[in-house]
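First, one chain by itself in structure tokens, the form predicted on its own.
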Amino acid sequence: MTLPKRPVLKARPAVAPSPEKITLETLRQMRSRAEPIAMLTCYDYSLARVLAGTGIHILLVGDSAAMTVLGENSTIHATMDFMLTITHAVRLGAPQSFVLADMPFASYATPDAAVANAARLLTHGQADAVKLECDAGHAPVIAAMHAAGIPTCAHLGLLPQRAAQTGGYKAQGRSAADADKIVNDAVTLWRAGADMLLLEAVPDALSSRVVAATDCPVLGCGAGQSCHGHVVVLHDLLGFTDKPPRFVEKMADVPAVIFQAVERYVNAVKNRQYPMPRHGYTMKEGQ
């Protein structure tokens, strides 16, 4: 008995990857041309290779890997060693993409610690820049990193590393006072030396104010249309998450494809249809 042939899926033509390395200057120029910046999370070599071929601009090696990859209930379980390992893996898979690495929980409590840990992500991890969750109180940290030559992205709005303090994953900046604070934080951090800003789960009206008040790429994660670029968690996009955030558009049901493939394999093994002679090796002639 032979296995039934699986249907051939014709993939859409991939966007040609950039022939040149995407740098911070590339992103600044895209901002000035009002050219949208596409960004996704990525945590491993194999997926980095796939994503790099799509023309993606930024790959965010997020501490969200603690949840999506390790199964933890919070991003704070992503350690520095873990982030170094996966950042380097993503760089190997996508040498031309801009790789932005998350600084893990408590790795930037002081300016000295921030510089030392960020330097490891840039040298050993080979990231192009680092992202840290912060507010105006982190201006000295951003300034120290800027002075050390470390490109930074200041993450404002919903801060997953502080979910235990703030009562969960909730949209931010929805009142006038809260919005004013986030805008002030953004401007303060930009003036301190932040090269990019990321706003998560905030109203578009707030994002529009930040874009108008600063002169750097502003990336949004559920932050409306005004941002220069947009990012979501890859696993949410591909259908791995049971209850993704409202701002994520599910683009595919990848778990179903994996399930079907593995189910076919299991059935083939059970029914002794795998392995077949063509899958094996023979002894050398004369042995």
Second form
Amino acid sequence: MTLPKRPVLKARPAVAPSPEKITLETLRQMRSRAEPIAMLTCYDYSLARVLAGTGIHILLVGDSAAMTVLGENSTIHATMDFMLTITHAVRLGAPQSFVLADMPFASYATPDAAVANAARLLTHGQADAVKLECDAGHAPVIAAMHAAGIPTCAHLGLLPQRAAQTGGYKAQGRSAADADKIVNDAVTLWRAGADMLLLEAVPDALSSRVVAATDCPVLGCGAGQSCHGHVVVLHDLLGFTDKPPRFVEKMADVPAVIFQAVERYVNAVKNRQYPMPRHGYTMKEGQ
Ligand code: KIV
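Since the one above is the form predicted on its own, can you give the form predicted together with 3-methyl-2-oxobutanoic acid (KIV) too?
What follows is the entire complex, opening with the chain shown before.
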């Protein structure tokens, strides 16, 4: 009896890949045409293949992986080596997508460290750009990265890497003074050379001011409708998170699907319905 060959998993997208590589220029043009940019977090090869086939524009290899994948209680536990490994895996699964990699906690404390670490994410990780949590004080860091040819996204508003310092995960920029500071920070970082801005958990009234005052794609994560693009954490969208942020729309209950499939498998093993003879190998002819 000859058994069918087991299919080999190849490094290619599961569904129709984007016909052209999405670049920073693509995103700039989308901004000019007022065409919304869709972005999600992604941390591994298999899901990158699925996401890439949907037409998503940006895959964010977020340091939120420390919490969603590793189960830590803070994003600060995503190390440089870990981010390099998962960024490279996402690139293999999504060759045409724009891959934006998070710079880990304290990996951009000085301009020299920022350039060296970001360069590893672009070369070894094969990211298209890096994201770092910023305020106006990071202008020299952004300027050094710009001078070194490293595309950057400055993340403002709620900064998860600083949650311990700032007192938790709270919406930002809700008073006039706080909003003025974040708008000023955004403009300063854009002038220093940031190629994109990301605003997290801020009012739309603030985002619209940043959009009006700058000339680059502005991405929002719970930052209202004015932003050029939007990102949420994939695990929140798919129902893995117990208490997702209020700005996330849960679009599927994937844990329930996995649970049902695994429960069927466990029952099949217990009841000796798996494996069946068709799942096994036979001895070679005459042996
Ligand atoms: O790490 C992450 O997932 C992020 C998003 C919350 C924007 O930075």
